[in-house]
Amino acid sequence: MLTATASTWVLRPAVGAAARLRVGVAGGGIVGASIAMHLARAGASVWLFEKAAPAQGATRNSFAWVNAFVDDTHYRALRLESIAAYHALDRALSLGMVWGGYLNWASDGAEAAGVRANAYQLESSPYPVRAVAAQEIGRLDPNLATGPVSAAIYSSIDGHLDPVQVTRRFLVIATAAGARVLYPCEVTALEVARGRLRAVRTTQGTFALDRLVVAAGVDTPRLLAMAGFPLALRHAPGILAHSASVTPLTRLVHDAPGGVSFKQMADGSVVGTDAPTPPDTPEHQEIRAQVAQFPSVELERWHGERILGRIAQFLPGVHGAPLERLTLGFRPMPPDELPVMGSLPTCRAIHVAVTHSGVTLAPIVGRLTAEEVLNDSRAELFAPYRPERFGVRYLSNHASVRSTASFE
């Protein structure tokens, strides 16, 4: 198991610089919440600007598995810093995280060549998968009915949680610290002049800041534009089906044949989906397209009792349970896929923090943010991260963006 010292997650400004500095923070997700909570805690004066309320966006339709299941070693490297930030964070705040492992099993030959792929993203890290048989399955969780099993995974590292309750918990220790947290709050301009932040404007009046950090999910290109940064994410809808409370059945995340894929919530409700994204079809079209809902509340129905119904013919418990929700959410997913960090090179004051793997990056992009804002310094772990990364041509290619840009 991944551990780290409840003092890690504790940030260490440079002497003084903390107080002299006025923070905002746009956006109220899981990272945004993590980042004010951070700041607040080393004792910057924060606000926290949120569009509509708290963990209503990307955050509240995660699946929320944290993992480190990546190709790139440098990820990887990062993802593991934040899980083990997260064993630090929930044993100091009661985070109510659910540490089980995470099992992936195949039930034919062609699906098994994906579960060994899996096996090989962390087979050089410190913390590699095992194989497990099909009896071993049964030990691991009694309540699967698994089928056929042509190759099974075990990865003892991964947990799970309920982001909407995480990211409130940050919240309420940011403010704690004095951070103010406002919603609904929209940021509608920035003031800057010769390259420095002066103000922000919003919903809620005109606030004087010495930095701003944007991590604002989905609506993150709309802010980066206001300081000249043109940021084009991948649209990157997913459908996630919540049973009502069952009883308890697992504690391990899933990932079972078919592309079905569970967990179960600590408050007893069976959270999954069987596919990435909503299906090629007509009705689906404009949420393939562009931020959109459901054409009909029928068709919302049909989808969450239709994935209630594939994940019940693994975890038979959950036969017959209501559905409560289908939620479609829209992840914040950058163009190479990776996450985007650091100050801009158009503003060194603002700073970015947008990645689809927020809820797994919250704790480790929360103290590295909260260092590099307060003591102007560029952490290691983010360099392959810039948002200068996308250098000239991409700035170029996306120019158009720029003369939405509200500069003063």
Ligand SMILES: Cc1cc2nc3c(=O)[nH]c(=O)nc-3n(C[C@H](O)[C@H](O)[C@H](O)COP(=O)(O)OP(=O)(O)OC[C@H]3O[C@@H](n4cnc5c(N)ncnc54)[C@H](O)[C@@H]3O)c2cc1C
Second form
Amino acid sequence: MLTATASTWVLRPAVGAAARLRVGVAGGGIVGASIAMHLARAGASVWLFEKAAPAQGATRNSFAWVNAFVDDTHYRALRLESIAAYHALDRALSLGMVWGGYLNWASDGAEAAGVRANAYQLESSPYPVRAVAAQEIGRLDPNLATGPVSAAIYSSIDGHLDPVQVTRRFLVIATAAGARVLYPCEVTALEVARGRLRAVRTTQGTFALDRLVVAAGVDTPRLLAMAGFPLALRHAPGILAHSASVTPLTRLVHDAPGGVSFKQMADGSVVGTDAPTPPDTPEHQEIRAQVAQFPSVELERWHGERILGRIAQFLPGVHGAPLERLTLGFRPMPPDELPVMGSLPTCRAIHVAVTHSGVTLAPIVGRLTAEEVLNDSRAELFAPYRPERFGVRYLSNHASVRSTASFE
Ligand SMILES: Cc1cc2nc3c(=O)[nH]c(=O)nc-3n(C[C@H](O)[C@H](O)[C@H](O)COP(=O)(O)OP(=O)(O)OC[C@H]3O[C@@H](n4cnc5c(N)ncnc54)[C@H](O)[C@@H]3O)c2cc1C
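Form predicted on its own already given; the form predicted in complex with this ligand follows:
Full assembly next; the chain just shown is listed first.
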């Protein structure tokens, strides 16, 4: 099932016209960095434009669990390919990933039903997930205090990573292969006429490019609108508490009873949350309604300490560890929660790569997007994820689309 080998991440060098392609990538998160790395390794001339600094968007605020826990079988297969690619990339590029697997256990009846349903659904799939008994949990993770266990599942191939470090590593490799990584450099306007990309305007000048890949996270809709393609993302904030470094306690990613998720980074800090979104209280109204930061430092600290306290219930070694920071991030979440990948119907020279679970998907998205851009091809694995599925009324190739939109 894990088919990727060390060579899978390197594209064959492009030949002929493809080798001379000038390709821009808008966005220096983990997705844009992976695309730039794959393009540059394949021989394209690459410019990556990042409006702030690499890995400052959703990537910095991600839990960064590499997994394939989704119901849709095609999407699960795409994610499994990406996990396989990560195993190969980690060996080839020393990404510092933590491959401890994933454990989800429940203590009461209602949560246990969900855990058992997951085990049942995945039993005959290629994802190596299996039910485990309480005694085995003790062997898998001796530092855990599970409390009563009524159902548990374990995946042996899941892992986690430091998303900022891995993004930087991808960019180092892209740069070594000739890519120019420009920041702060914001893409401010796209010149598109008769379905063709004429130029990309940025705060560091105007670039005549053959292709542009938009991997701008939650800002992607603004850039696509400049090419006449309307895409709306859902608003999906999430918070994470980060402790100061503690002694090594666990290598697994955990989903514990009551919705508490946590892991320990390679640097010793423990990261986790007990809420996929900020709590629904008057204090959080602005965050829940729009992209806004925490209303006060006191509230941040209160949440962070509360979350670490809940984690310590299951991982006692965290007890008393100081809160290092609380992060608030905004997931780039397409309306149907599936990736949006490929060239735009309004301008084939502009590609989009926006997805939730972009940390998990970065290797496969990087490889397949680079292949599509360089070979003018359409990857079979991306078939269900085309932008066209949103059924927007887009202009035909013969209509003139001239973007004057700008957010300078
Ligand atoms: C709380 C939380 C938990 C998560 N947990 C997981 C998880 O466990 N596993 C998982 O796989 N995924 C997880 N995700 C999702 C994952 O983090 C994202 O899908 C991924 O980081 C997206 O990467 P990206 O490169 O597409 O976007 P980003 O990291 O947001 O990068 C986009 C970049 O584009 C730049 N940009 C925007 N506009 C412009 C412009 N006009 N010009 C130039 N640059 C521009 C931004 O500055 C930004 O740096 C989580 C996300 C959050 C917030």
